[in-house]
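Quick heads-up: it's one chain on its own, the form predicted on its own, in structure tokens.
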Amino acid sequence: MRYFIGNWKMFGVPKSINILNKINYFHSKDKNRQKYKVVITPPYTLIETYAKYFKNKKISIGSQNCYQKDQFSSNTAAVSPFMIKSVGAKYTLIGHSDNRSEGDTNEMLKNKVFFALKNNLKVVFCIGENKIQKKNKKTFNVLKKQLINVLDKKFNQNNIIVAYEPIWSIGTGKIPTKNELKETTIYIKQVLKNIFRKKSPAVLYGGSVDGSNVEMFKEIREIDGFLIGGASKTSKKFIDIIKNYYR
């Protein structure tokens, strides 16, 4: 199974369901649509009449973070895996760079993981190397960090999901070599089996991802679906991504 998921970002109003429309329409046409999973996940604001809308249709609905408590607590503007879980959410991206960079802690990221999973909410787990650890050679090195830091083999790994973001990729246009992606996800997939004691969890990769660099994503078999940024904001150009995938 592959994964398609769209992270918005600070985009999206109520009428910009329309995008998700055209985008299930096209799924439940596609004669590839058994092999893949679509979700996308737009901000707090548009989780819950989202959710609701496609309800039994195919595309599922994520959030882009969580608080690291569970249920009800006194911090201010805090949205807990509960309260997500609550409005119909089925996945949450954690850890993405951009909330790294606002202060995120691993310690913080462990509860938000522990959290998310204990509501019974699928979690995709950022990880990434920025344009200086790559330069030192330490991308490895970082992501075994990363990895190791946060994710528990007591943490049920069949609702965790890996996305490999090389933040000097994000929104760059830049992307790893072909050869640079299948080493790194080969190497991301045996620290995944080190610590869950099996098999490894799914790995996106994710960063300057468009219709027009997927098809070479596509020769690289490791990889297990794509964190898609900017291009899920328009329905035709997620679509291409799909399209051009399955070509």
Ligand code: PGA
Second form
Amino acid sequence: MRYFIGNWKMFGVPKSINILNKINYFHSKDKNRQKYKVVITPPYTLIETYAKYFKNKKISIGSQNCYQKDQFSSNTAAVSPFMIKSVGAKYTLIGHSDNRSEGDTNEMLKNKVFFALKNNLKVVFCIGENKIQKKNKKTFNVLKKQLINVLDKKFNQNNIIVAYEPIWSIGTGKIPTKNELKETTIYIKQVLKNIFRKKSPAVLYGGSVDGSNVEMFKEIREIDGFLIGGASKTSKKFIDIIKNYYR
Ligand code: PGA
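Return the structure block for the form predicted in complex with this ligand; the form predicted on its own was the one displayed.
All chains and molecules follow, beginning with the one already shown.
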């Protein structure tokens, strides 16, 4: 199974559901539709209406983050995995570099993953090195720490997906070379196998994915799909990625 996950970030109002309608229509007619899953993570404000609307359709709705506590608490503006699940989300991103840079620590991330799984959300756990770490050849080291400090062998690996998103690639148009990315993905899967003592969860790539560079990514069979930011905000760009992936 491949995944095409659209991360809307701080984008979208109720009528932006038109974008999802077009993606859903494309998916319903696509001869390859059994081979992949589409997930969109709109902002919190839209999860409930979108999840209701797409309840019996193939697109799944997720959140972009969640708070590191279970049900209710007295943390102003916090939204827990329990609350997210209660409005129909099936997935949540955790550990996006935007949130790490705003203070998410490994300990917080571990709690987020724990409570998200407890509430039956599928977790898309994001990891990635920054430009300096890459330059200093610390990429593997950084990724390994991000994985082993948060993921625990007791977690249900069937509900975990890892998204490798090099920070220097997010929103920049810069992407890793094919060899680099293949080696890194294999490395991530090896670390995950060691953590879970079984086969690795799915590993996605994210960072400036678009309809033209997906041709290169699709040659790396270890990549199980994509986390797509900018190009998920218009139906055409998002659909082009899927079309070109299966071309
Ligand atoms: P991008 O974002 O596709 O715009 O680079 C990816 C992400 O941050 O998830």
